[in-house]
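Have a look below at one chain only, the form predicted on its own, in structure tokens format.
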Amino acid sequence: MRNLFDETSIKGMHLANRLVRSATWEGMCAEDGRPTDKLAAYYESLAAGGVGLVISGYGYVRSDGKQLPGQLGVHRDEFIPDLRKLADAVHRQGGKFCVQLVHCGGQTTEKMSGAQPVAPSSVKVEQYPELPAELDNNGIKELTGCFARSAARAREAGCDAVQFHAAHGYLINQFLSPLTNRRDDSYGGNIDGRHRFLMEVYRAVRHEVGADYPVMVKINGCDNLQGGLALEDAVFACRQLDEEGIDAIEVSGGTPASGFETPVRQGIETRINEAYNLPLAYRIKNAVSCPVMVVGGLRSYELVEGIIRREEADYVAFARPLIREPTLPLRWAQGNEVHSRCISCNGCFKPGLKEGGIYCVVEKIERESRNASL
């Protein structure tokens, strides 16, 4: 019988347990997307806190994809010495280091991107902060190119995985979507020319980083928004990469439009409310032969061993949770199975705009009281 503690591997990477930390922003790098002492410190204490893989915060593979201040950047080959202190700070504790790539498409600004947005085709949709131009075929061309480089970069300074972001409304899932994507070529129209970019970019990556290293890819199973990606389209997207080796399909679901049914919803208060993308994962587990992680409102230990025993999904991913609590796998681990201390208000991701990195308000509001009184 599966446990949520098994130790694993995928492609050779040797995983001590099924949990896993999705990517979520820190806000904790420079301005031109250079890794910081305090992300590698951070990165440390979540390996510390015993999660078997550590996926980074979204990192930018071209200086226009930028969404957020101090966003990860893998865009640059001066700063593989930098992503190299990540991957080692990681392995001080014993845990495996993942990179995620992302490109954010038309959702950025070009304020924050130095550039007009880019997308499939130049559409104004809610997800949007602006309208887009449309992307060339070359212009797909070079950003599959930046892709490939960044996985590359990310296997030069000894990180032990990458995995591309094709989920949340970036520029990967704009091309999955019949909303965002009306292109009338070979990028458009069903989803065989949807999932184009999506193929191409991870066969430029494959064939940057080789066969023998561990290529996962993060994916909505829908967009839960009217006229988005739809879960029979995210099947038929999931049946390609596994028929071409893709390593693990971590499952989302929702865009920033997407009302009360976002990437990050509120509210999960009761067992009812937890695990939202599970029946997308499930669904996608049962038609593809790779490892298929699920991720979205995981907070009860009866759930997610639950998850994992009935081979639901491999394995078990979480960001806020890990925020208010680094040390809860290690916890679960010794017997305390206690539910996650987070409450999903989302306060986390304010100080990061406000002081260079998130963590929970919740946490620090109670330290503090406990202190005054005291």
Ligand SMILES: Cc1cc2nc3c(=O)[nH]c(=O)nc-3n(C[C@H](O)[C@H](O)[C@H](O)COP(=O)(O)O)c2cc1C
Given for the second form:
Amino acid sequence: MRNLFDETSIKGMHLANRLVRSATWEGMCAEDGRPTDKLAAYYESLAAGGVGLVISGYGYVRSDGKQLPGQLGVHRDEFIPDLRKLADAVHRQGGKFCVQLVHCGGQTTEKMSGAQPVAPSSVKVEQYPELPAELDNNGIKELTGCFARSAARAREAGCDAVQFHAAHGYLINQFLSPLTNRRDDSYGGNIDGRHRFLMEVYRAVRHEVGADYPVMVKINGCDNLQGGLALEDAVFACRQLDEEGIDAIEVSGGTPASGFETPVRQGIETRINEAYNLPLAYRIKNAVSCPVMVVGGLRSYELVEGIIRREEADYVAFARPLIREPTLPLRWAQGNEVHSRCISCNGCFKPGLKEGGIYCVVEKIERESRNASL
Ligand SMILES: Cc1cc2nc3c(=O)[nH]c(=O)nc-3n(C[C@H](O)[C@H](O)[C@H](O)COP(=O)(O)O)c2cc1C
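Okay, that was the form predicted on its own. Show me the form predicted together with this ligand next.
The complete assembly is shown below, putting the previous chain first.
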């Protein structure tokens, strides 16, 4: 029977358990995207906490693909030694390290990207803070090359895998979504056209890193948005990736414009609100042969253990619970099965924006009040 703490491997990447740190922007890089020692130390603490695979925060593949301050840049060769420090930090603690690659497309501002944001179509939708410019075919080709070269940098730096970000309303998701992709050329129309960019990114990355290197994707099973990507179209895209050799699919859902059903839902107070992307992940798992990871609102040990035991997903991924408690995997492995201490308040975003790095604001308040009462 499958167990949360099984040792597994993905394309030769040996993993100590089935727990994954899902990509989480940390806001700890230099202004130009260069990885810092602070970020390396943070990844080391995550790996020391027992999570088998650490996926980096979203790393932009070209400077205009940036969205937030302190975001990781994977767009420059000169960052390779700094990326290597991140991988080394995780390896020192016995973990594996994957870099997430993104272009934010229209879901950014000119101030952050340094130019008018680009998107599949120049449309004004709630998801976009500004009106983006439509990419032409040369622009699309250039971008697939940027994903590929960034993946090559990660490999050269000793990172164990790459994951390209096709979820949460960013550029690849924008191509998949009928709401943001209104093109009438071969990149638009039905899902056959709308998933073309996704496949070209995958093929370009695969061509660059070779057949023996783990390439994964994070994708929305559904955008939870009127007119956005629907489940059966996502299943179609996942099947195509699977057939062409993707090594794992992480399933999420929603965009920042999806109301309550964003990727980072709040108010996960009861079991019924947990694992909010599991139905999507389970549907995709039943359609593909590669491993499937589920992320979103996983909080209790019994639920997470059951997902693995019942083979509803192959890996369970966490973002906020590991901000609150990097040692959660170790704690569970040692038999303390108390629920994650994360209350899903999303307070962790604020210090990332204002103080040069994310942390759990609730944990800080509790620690300070404990210290005050001593
Ligand atoms: C501070 C913060 C930053 C995030 N940054 C990313 C990111 O860089 N890439 C990504 O795919 N998802 C990102 N997410 C979303 C998480 O990976 C995850 O999908 C979501 O938080 C739900 O999982 P959770 O309930 O375990 O937090 C971020 C979430 C948080 C809270």
